[in-house]
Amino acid sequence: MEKKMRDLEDELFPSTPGKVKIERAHAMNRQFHRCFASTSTMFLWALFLIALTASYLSFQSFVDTSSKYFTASWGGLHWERQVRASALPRRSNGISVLVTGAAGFVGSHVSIALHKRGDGVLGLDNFNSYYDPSLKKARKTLLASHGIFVVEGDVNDARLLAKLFDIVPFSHVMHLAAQAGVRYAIENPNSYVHSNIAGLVTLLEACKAADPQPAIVWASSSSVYGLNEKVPFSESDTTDRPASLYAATKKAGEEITHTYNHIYGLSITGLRFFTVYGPWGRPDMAYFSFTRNILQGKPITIYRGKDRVDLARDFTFIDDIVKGCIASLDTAEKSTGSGGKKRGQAQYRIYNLGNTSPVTVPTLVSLLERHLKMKAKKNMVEMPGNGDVPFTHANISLARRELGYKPSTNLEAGLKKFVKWYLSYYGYGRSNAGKNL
């Protein structure tokens, strides 16, 4: 009993109580070993973790970044080579034109004209698909059968541009690229802001940078003028009251052009176009979309002003146009900066270019339906508040005594050749070639 009593004594209580102290604090420096060996593995996984997404993201990075080298539209000997050919010059004291907008209306006829005289030209377009990029394309298949090359870029791609002055020592720009149309402002308002100004300071710093600089024309617009009731517009008339977004982008892109002119001696000339119209138009048009639409069957909607009164326009013909736009190149004085920095007085010009003659909405359609041996199904309705003006008609007389301008095609014979482009074009006739402008 006495022994059994011991025993429990020792080991409720035993005789060496640090022995017990020893172990518990070996156990426990197990345990923390165990929780540390742990905790640092637990740390390592997930630096190894870390690295191992880092590693990952800068693979993929690469990849991201190698493959929009390879596959980009532009870059490479056999790329420089074709725009050195296209940009060079086939006439003694002929110009290297860049031209903007390439594939787009004006940009493809001005283009065309161009090369036929002789002149080097190469293109740039970002075929977007405000409208139809199969006409766009179509343009610049016609184009290349001329020897015309069309780089497919964006206006706003400062290396793109930096690389295409890098290679042709352009001596002159055609900036035609921009985001056409007044009722899409409401749907896209950023679009016009991009192209309309940001892809216009783009282009002016490429040209203030270059090593010659250029001399650059460019397109403004009509719409301008605004809500100007004095006619003819002239170009001395004051534009501070646009009545559409585009107009806005239109007279803020003259408020940069001059002081780039200005501050770096660019020599500018910027054109205000008059409803443009012809063969190889835009779709968005009106009297494309009219024509569309009466072959088709389709109600077309004619708009009107106030008090019922027929809105107006002066439609200009596509080959007036391009006279207009290349007597502004052959014109153009050399800009006169040199490494960013201006050396004197640039030249700076705007002008007029339109037919002097404003026809109504309704007298198109009349001649439309005379050219398609068809009638329209129409729709009279009030001008909604989208940015249109009830009418336009140009003073031409500065640009006839400083460029010789003198528009020759009335709007019965102009549109009496879109019409046979347009059948043509669209497989109406015998023919769906659409070839030749």
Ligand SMILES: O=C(O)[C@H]1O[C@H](OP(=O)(O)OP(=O)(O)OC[C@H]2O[C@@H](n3ccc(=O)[nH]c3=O)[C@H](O)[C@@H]2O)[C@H](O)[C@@H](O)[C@H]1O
Given for the second form:
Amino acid sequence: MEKKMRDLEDELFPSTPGKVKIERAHAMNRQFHRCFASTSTMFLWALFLIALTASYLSFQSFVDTSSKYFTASWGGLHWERQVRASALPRRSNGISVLVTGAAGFVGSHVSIALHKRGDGVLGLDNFNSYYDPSLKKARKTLLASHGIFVVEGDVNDARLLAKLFDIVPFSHVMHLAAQAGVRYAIENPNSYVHSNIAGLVTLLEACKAADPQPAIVWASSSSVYGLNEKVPFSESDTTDRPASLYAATKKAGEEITHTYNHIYGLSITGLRFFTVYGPWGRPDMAYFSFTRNILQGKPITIYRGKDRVDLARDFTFIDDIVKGCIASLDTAEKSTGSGGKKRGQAQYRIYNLGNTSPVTVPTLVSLLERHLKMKAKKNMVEMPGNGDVPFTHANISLARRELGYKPSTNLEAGLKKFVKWYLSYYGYGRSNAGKNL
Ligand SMILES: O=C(O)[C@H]1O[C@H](OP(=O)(O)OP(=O)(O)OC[C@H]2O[C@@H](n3ccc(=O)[nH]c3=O)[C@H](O)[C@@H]2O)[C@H](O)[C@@H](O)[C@H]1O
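Based on the form predicted alone presented above, generate the structure block for the form predicted in complex with this ligand.
Shown next: the complete complex, the earlier chain at its head.
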């Protein structure tokens, strides 16, 4: 009994404490080794994984770089030949113009008009998706049918610009690439800074460094007059009350171009366009989206100012704007700088290109109804405070005097041409006509 008790005791509490220690020590040792072995294995695994990840990442970046290199939308001998051929004037004393925003509304019209009279035209456009890029592609196809090549690229791409100026000694740059639209700035403010400020500066840097330096004609906007009340708007009026970020970036553009004119001798002409409309226009603009909605039986929203006053715009037909652009190119003096240095005072001009005949938005709608032979479903709402101004009205005396600018298409005639184009492009019944704005 006593023995049984001892055996049990021994079993429960072994009599040789040392043995337990030794066994424990061995066990701990084994555990430690196992643990150490597993830690070092883990460490090795971790190292392996890090190495694997690093090599994967560098492989990816190699693939990215090479795919960028191999799939770049510009570069190569064939591309250079297209650039040269397109930019080459076909008449004696013809000019060679880089048109930025060439797949845009105004850009495509100006490019074709220049090409038709024998000037060299090279287009540049980033085909962004602010509105339906398929319309921009269609304009590109139209330009190609005239023999005008449009490079797919961004004005923020300094390497591309340097390459273009390296290939072609452009005499002029018609800078129309921009983030347009007054109200969209609420949604995407940075796109205005990116295109209208950063892109402009990148382009001016390229022009400054080019040899010869080109003369620059570029699109400012009637929106720089902002909340001014004195009408008609004159170039000498102050423009320090912009109502939208779009207007503010255009105003900044006028000051930035002035700086490049002053420091580097770049010849600058800024054109303040007043609500340009017409065939191949911009789907985000009122006359275009109203047309689409009326045809599709959808309602349109008409903004009204304070005290239910109708909003009014100095709507200007595209053909008149094109004439103003070309007259600006033709009267632009050469830039005076070279090697990035100014050699003398260069020309700096700003012109209003409007129609001098403001029309209210409800009248615009009535004209569309007449041309479309359909009634609009109208929602009248108070103008939201998102960048709109109540009216615009251009004084065009300066442009008339110095450019011979004389708009000749009134809104009724211009809208008739627009509606004709719209119906031929989208058709009557297509339910998705102009849907992807
Ligand atoms: O001259 C410019 O510098 C600018 O012209 C153009 O801006 P805006 O004059 O604002 O043209 P646009 O949008 O056609 O609205 C026309 C009218 O319809 C009203 N409008 C508009 C939309 C709507 O749904 N309802 C409405 O009543 C609206 O309140 C306005 O009264 C260019 O888009 C811009 O890029 C810039 O170039």
